[in-house]
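A single chain, nothing else alongside it, follows as structure tokens in the form predicted on its own.
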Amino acid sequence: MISTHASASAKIILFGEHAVVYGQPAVAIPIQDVRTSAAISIDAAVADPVIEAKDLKIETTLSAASHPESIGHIIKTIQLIHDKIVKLPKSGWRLTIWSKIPIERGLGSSAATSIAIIRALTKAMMKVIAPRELINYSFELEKIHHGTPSGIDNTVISLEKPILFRKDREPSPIHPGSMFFIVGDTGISKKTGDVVAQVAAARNSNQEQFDRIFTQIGQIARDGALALKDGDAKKLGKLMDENQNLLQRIGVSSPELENLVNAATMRGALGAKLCGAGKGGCMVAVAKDGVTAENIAADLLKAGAVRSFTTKLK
């Protein structure tokens, strides 16, 4: 075993939340700039494994009798790590996890600590794994973590590309064009699953206004692939409003992602949407330029926002 850091992405769901659990295609890309960092350091002093989460300033042992409910998703990822992928040491290591991510935000926190910790751990145990194989791993942990996904998250943040993506299938990477995104944080935790289950009952009781609603999504997600493949920056931000229409039709915006979606429209973007479940967490606008951009990103702190960042898709 060796000493070693890796990280993962965050991500944004350009297009298709919700309507991807339904067989419907969606539109990620990565945050290159927004990670989650997981480092292995070797201590032959270390007796019991230790586990340190810097954010949530916890720090514990591998085999302690309990873990903060905080920190179970690590765990569960050691676990299968040790269970699936490659034996771990029972001593002598320490594994040490931070982020830039907010959690429970629709960036894709969960995914990108799972996977930061499989990189990691697997680098320092000096063993290779595949894209498929990670792709596959950190989607049993997403199922853990969030019950029913559709697989988007850890797929776009295993590859680091854009992609089009649809269950059950392979995803289609997206060669984009060079463009510039807003993102804007409520500042209201939101849990993907929860969410995802809202929808759900939602759905039992209309079903075919859903679908139909889901079709029309899927369809914008096609569009929106070719739009960023063509750097198309104006018919991107017109698929956004759209699809953020819809997404209200099936109630999972909120009066605070609504008011961040007219900030950033006010203020020069292209167009503006929920990214992730919705119900809280963050949005996600185009823009013509970097200068713009910025200005944007700083209204949508006037505008309430607890944080915003801009991010250049290349």
Second form
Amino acid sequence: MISTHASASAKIILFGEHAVVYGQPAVAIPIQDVRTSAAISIDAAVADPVIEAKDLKIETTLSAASHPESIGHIIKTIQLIHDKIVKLPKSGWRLTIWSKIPIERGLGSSAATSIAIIRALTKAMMKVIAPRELINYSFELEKIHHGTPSGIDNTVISLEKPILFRKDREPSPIHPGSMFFIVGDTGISKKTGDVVAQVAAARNSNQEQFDRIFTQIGQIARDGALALKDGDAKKLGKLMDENQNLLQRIGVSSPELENLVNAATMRGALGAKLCGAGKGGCMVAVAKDGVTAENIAADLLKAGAVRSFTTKLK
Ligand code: MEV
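Having displayed the form predicted on its own, please output the structure of the form predicted in complex with ligand MEV.
After this comes the whole thing, all chains and molecules, with the earlier chain placed first.
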């Protein structure tokens, strides 16, 4: 084993959240400059591997009798690596994790955590892992964490490229034109699995209507992939607005998200929508240029966002 470190990006779903769980296409992009990091350090004095989650201010050991629930996902990731990818030494190393991705806000923090740890531990063990393997292993962990995920989060973060994604199919990379996005965080945490379960319950009592909406969202995602490729921010924005209307109709928006979507639109966004599971978490807007994007990010804070940032594709 060698000392090393690795990281994984956050993600934004531009089109198709929820509908993607029911087999429709969706579009996701990585946010390269917002990342979760994992460092492995070799330390001969360590009898039982030390796990440190810096942001959570937790330090424990791998074989401790019990672990805080908030790091359960980290422990399960290490177990999966040991059981299925590469046997890890029983002593002599520490894993330190820190992250700029807020937890449970629709930006892919759980998938980024698993992927950063898989990348760091396989690198430390000098074991090469192919992109497809990384997608498959991180998907297993997403299923433990979220119940019935589509696989979009772990796929876009494993590849760190914009993708058109469809469940159980190979993702198609999108080579995007230049685009400016703004993310606003409502500050409200929501568990993806819970919101996906609420949508499933609502669909049970109105399947025909929900499936019609999902089909419409799927078409928006296909059109959105083309607009992204063409760098057509105006078209992209219009499609984002349409997607947001349909997300409202399946009940995953919220007053706080609407407030930020409206604030972005008032300041000149070409379109805006919630991103991820919804009911809280983040929204994303698209702008015609970097200056407008910065102005929108500032206005989102004034409108009550707990954080906002801009990101440029290409
Ligand atoms: C979560 O980022 C996106 C959802 O569509 C769930 C999933 O695809 O697994 C809400």
